[in-house]
Amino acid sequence: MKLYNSLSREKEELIPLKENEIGMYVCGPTVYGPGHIGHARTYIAFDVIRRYLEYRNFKVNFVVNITDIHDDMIKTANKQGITIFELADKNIELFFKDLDLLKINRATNYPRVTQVIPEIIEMVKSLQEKGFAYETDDGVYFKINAFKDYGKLSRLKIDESKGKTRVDTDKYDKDNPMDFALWKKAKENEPSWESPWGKGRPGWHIECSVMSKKLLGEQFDIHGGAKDLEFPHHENEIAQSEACSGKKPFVKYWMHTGFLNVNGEKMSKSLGNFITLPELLQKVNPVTFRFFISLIHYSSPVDYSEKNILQAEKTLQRINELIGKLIDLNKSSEVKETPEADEVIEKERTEFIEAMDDDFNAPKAWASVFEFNKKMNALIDEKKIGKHNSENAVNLFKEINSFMDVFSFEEKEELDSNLMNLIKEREKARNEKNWSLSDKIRDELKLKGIELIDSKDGTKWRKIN
């Protein structure tokens, strides 16, 4: 299995430290208000690739940290007045709820920063003591120019880079510019710890080096998060917990997803097209969209679009009914099995497996299942799928469902008869061209829960929220 690697910039072959076992920690959330769909595009990513490490048998220690105290917590929790406390138990329990909508697995750990202070508190003194920090009158900072490699994972160097950081501390005495916070002096009314400098509270790079070292140790296997953290977050994650600990590498891949845009352009708040999970999780099915996100490659940009999602929706509706066909003919057929479909179930299962361990080559492996649906739906015209075949069949699909979780297996309903009597009645209506008559069955049946899809082969329903 090969998996590119951000900080060497190669496709390289995954060997974990301890054999079969992973180490893995991916950036979490500061949670400060609900998360956006550009977080959604992280965790889903990290969750299939998650997943699909414990289908090929990786034993998978996964940490997702959770950020409770930041400059943006204090100031969201001042001006709802409560306690950054209360504020981040609010989000938590949203976070999660949002999690288990889009069926993202629970991490093996979600530690919380305010959880770990003492182990933050040593690490900074260990950096002092060593050389790599020292103190100023706001806070204790971290020296890059004593740090060697400073720049090897953005290939950015010192002096281009200043200027680039979004920490906004350049207006404190600092040595250099560029020199970042490992502990901010509190200042008035602001939550803060006890400490060998006076009270006062993390920096944010920090807090991720601590948590990761407490439950992954001082060297672990893959660091995942959004590519915007690439740096100056990870890059400062590199240096001070490769100060601090003297050992190399301190990960040995790091992983990063791509950006997500609306409609064709960044994200933001100016432009008002912000779209928080919850007001995504209104109006999209989760499912659809853990689908959406899963066709494209974990480094590749995302274009979120209602033309994009429809897509999607379609798409995943497609290989859903090929399922419902492979069940009700494992209940019905009368053929034992053809050697020719099993031929094509093996050889699909050989093809998508081969396109995930190329650095989870999601997009490869769709396609196959794309061409994979033409030919089963082929083979099941011609009668040449028989009740092993397409048990078979149904079991690729829960393997591939492992990780993906997308699909659906559950046997088709029978309706009462006075919703198939609609039914009838509007295919009557559309057979007579009487267009109006038939769009208005087909939104009274909508307003039951019934959605009907039109197709060359007549129409179907299933049922929906």
Ligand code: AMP
Second form
Amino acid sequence: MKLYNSLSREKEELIPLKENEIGMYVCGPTVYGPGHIGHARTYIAFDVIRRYLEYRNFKVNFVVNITDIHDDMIKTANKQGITIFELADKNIELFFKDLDLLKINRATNYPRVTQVIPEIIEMVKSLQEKGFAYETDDGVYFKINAFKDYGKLSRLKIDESKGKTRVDTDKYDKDNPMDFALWKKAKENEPSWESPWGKGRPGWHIECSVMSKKLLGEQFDIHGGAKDLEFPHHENEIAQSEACSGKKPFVKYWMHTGFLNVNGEKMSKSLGNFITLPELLQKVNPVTFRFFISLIHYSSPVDYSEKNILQAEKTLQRINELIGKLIDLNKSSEVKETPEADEVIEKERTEFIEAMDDDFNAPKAWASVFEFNKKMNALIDEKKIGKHNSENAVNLFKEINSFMDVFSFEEKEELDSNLMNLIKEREKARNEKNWSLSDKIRDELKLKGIELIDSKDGTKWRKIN
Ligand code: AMP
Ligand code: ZN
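Other form of same protein, the form predicted in complex with this ligand, not the form predicted on its own:
Shown next: the complete complex, the earlier chain at its head.
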């Protein structure tokens, strides 16, 4: 199995540090508001990756942190007149509800920053003792010039001279303007914790170094986040963790997801195109959204638009229709089994896995499913699918679903014969262009909890509440 490593900028063979086990960490949300569709892009992508690794028999220890202390947390909690803890609890609950709807499996662990403050203080102290950090009037800073590998992830060229001259305009009197805060001394009315540097709170980057160390160890396999985090966040995580442990590499494979944009523009509150998860899930079926995201390579940008969602919906419907036909055939087919059908199924399994094994190339894997769809429909029309052939094909879809989680395997419900007769009567009225009778029966069925959906392939029904 190969994956693209943002650190080496090459596709590499996946060889975990411990055989068959993978430690995986993804930077989590800052919970000052409900989640947004950009979060969903990243967490669906990593959910598919994590579950595909499990499908390939790796045991995955998957950690996603929750950032519950941050400038935006403090501002929003003050505005709402609640504590940062209440704000976090409220939004975490909402976030988990939305993850469930999007069929994102729970991570092994969701550590919260405010629960690891003693460990954070320990790491900052240790960095100071080792000469990688220094105290100023307003906090403790990481000294990037002390860490010679600084910039290796983002291939940043550090201007050495900068580190030697103090920048007069820098009000905090940092050694280098690029040095970043590990600990921030408390300002008035801010949540704070006691520390060797007085009351204060952690800087942004230190949390991920501490939480990944606590739950995955000083060195682990995969670290992810969206591309926006590559610099400075992930660069700074590397500096903190490697400086502290003296071991390299902190992370073996770095993976970055492409950003989600809305109608071709960056999503932002000021542009008025910001879509929260509760807003999205009011209009779009969560499984359709998951499928839409799964169609795109994890590292590519995503363009969210209603047109693209509709397109995805139709595509998924075509696959589900095939699955429905296969389930029916499994019950009713009297056709003899054909080796031809089994060959098509086996070939699809191989192609799908080959594509996913190659840096989780989902677009290529899905393209093979669309081809498979055509071939299977042709075989059904040619009456070449027997009971076991269809079962075999359904099982393949179930395997794929163990990580994609988008298909529907519901068996068609039976309706009682009176309702079936009414549906047939209406079909007759419609064929005879007797619109008033046809509408009358349609309304009657609706009152009885059955909705009719007319399409060019005939009329379908579904139960409504
Ligand atoms: P945040 O809540 O901004 O700290 O982000 C949490 C996670 O979501 C990080 O891994 C981000 O990189 C990712 N993320 C934030 N916005 C987007 C977006 N528009 N598209 C994709 N991923 C995003
Ligand atoms: Zn992080």
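Numbering follows the first chain given and starts at 1. Here the rigid core means the biggest group of C-alpha atoms that line up within 1.5 Å when the two forms are laid on top of each other. Values in this document were obtained by computation on a predicted structure and should not be read as measured data.
- In this overlay on the rigid core, Asp443 has a C-alpha that sits 2 Å or more away from its partner position between the two forms.
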